[in-house]
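We begin with a single chain expressed as structure tokens, specifically the form predicted on its own.
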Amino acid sequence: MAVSAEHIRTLHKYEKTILSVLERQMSRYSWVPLEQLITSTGFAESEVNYRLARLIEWGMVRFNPVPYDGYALVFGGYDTLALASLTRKGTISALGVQLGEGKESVVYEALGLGPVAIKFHRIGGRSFNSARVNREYMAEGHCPWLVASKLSAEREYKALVALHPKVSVPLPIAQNRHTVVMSLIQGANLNRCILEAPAVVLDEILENVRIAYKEGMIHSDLSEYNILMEEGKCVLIDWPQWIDAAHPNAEVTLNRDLDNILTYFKRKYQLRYDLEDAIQCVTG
């Protein structure tokens, strides 16, 4: 991570307070005024400036001098708040190696009661603009990356809670701010695997899609890149974009998900499966 574990462990209580104030105030400001930070924390100006300088150096806060001295939380600071909370609750005790990274998230191994995975949702820049256009759950108007990332994590956690264990998805353990803690899947992405029985795996994927659909959820971004293979079994991951099966775009979305999977199996394994048959399998 951009923020070192050492900095998180040695964070002073005043610095945690400033990060928390920034988190709250960023619902009102793109850049929180220095005066607001002083008022909200109750600290002396010299103390606030000293702590802010450290947080900026550690990649947790950003400074902007125009049109006033303003400060904003960045992902390093938001990560720190989430990890501090999860550690305090005993959900995790140590952060391990990075397992993967996508356009809108990064996943690390961590230690809880046992090995777990912690996913940091990161909706910012181009992915934030795309999310605001394409996802109805995004708030209208001023919706900073902080809120967008939290909404994304909440939505994924909701899906995992609803689907596990009926559908083969990671076991949800906890959700805090923009993070989701879940069971660690010991397996590779489907696109990196050579399957001995591709037809069996395809049937298994379709069955999981069918059960999810029966539970009222369509993945909405299903492909070979967000299916893991663990001991020969598929695990469907990355659920923040799911839509309700009663949504007006449900049919189009489900058809796209299924077409993605069928196209992959046809391309890699020359396995032909009619799309209409797959749709009937899932919805019939």
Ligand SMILES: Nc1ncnc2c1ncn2[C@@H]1O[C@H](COP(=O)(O)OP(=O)(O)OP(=O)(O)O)[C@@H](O)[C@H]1O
Given for the second form:
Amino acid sequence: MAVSAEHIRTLHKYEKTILSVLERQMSRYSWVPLEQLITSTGFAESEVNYRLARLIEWGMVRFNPVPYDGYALVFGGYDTLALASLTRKGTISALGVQLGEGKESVVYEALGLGPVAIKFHRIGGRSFNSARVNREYMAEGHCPWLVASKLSAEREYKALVALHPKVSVPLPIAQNRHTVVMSLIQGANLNRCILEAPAVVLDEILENVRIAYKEGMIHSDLSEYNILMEEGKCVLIDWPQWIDAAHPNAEVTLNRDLDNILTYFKRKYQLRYDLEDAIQCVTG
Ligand SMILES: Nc1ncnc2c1ncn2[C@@H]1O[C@H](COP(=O)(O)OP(=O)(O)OP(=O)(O)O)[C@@H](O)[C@H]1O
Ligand SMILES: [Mg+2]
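Moving on from the form predicted on its own, please list the structure of the form predicted in complex with this ligand.
Once more the chain from above appears, this time first in line as the rest of the complex follows.
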């Protein structure tokens, strides 16, 4: 992750103000002009420049000199704003170790009332972060990575709220900007486990998929990587791409989810379970 907990702790209130102004102005500008930052913050130009230099060094803000001197928020800065809000509300008090990193997110352990997990959604991160792509995509004053990452987090949170506790998913705790705070699952991903009773676990997974389907939701990215095993019990994670059970692609998507799981259990445990039977069990 770009942002370090140390920098967030030592962030000056003026730096926080600048990040907030940038966040707001990103819907108007591709690159927020220095003059705009001075006007919006009410700080002296030298103060703004000094604070910006620090934010750039910490990977929270980016500078672009063409066609005018402008500044943009990047993921590190957005992370910082989200963490500052969650801290202010008392949702979390400290950031811990990294738990995982995928194509479109990074997950950290954090301290809330107890241990929690915080997932930072990162949609369109690397490509959108290049100055060239930013200029192209943000020419109209849009900020696609920021909007897409926030939507992704909101979508995942919505699924967890709808499904918990009927389906075995992490308990949703809070959602802010592009982040979701949820209960920390103590256990390994299914792909890293050697199960003693694989048939029992497979039945349990299908039962959870069935209940989610009954609640109108299909995971859409179900695999051995998105199932955690906590004390012998499966927990289905990673929900931002869920689709409605009434969606035109529902059947194809559900079949693919089920096929992923059945193929995995067949390959690793020589367990045979007919796809048609699984579909029947989930939708019947
Ligand atoms: N609530 C949680 N408790 C413990 N560990 C978690 C939790 N949520 C996620 N993780 C860990 O972080 C990893 C990544 O999380 P997740 O699968 O939700 O996102 P992702 O795989 O990065 O997303 P994408 O599939 O878009 O790349 C998981 O494989 C898991 O190891
Ligand atoms: Mg995943």
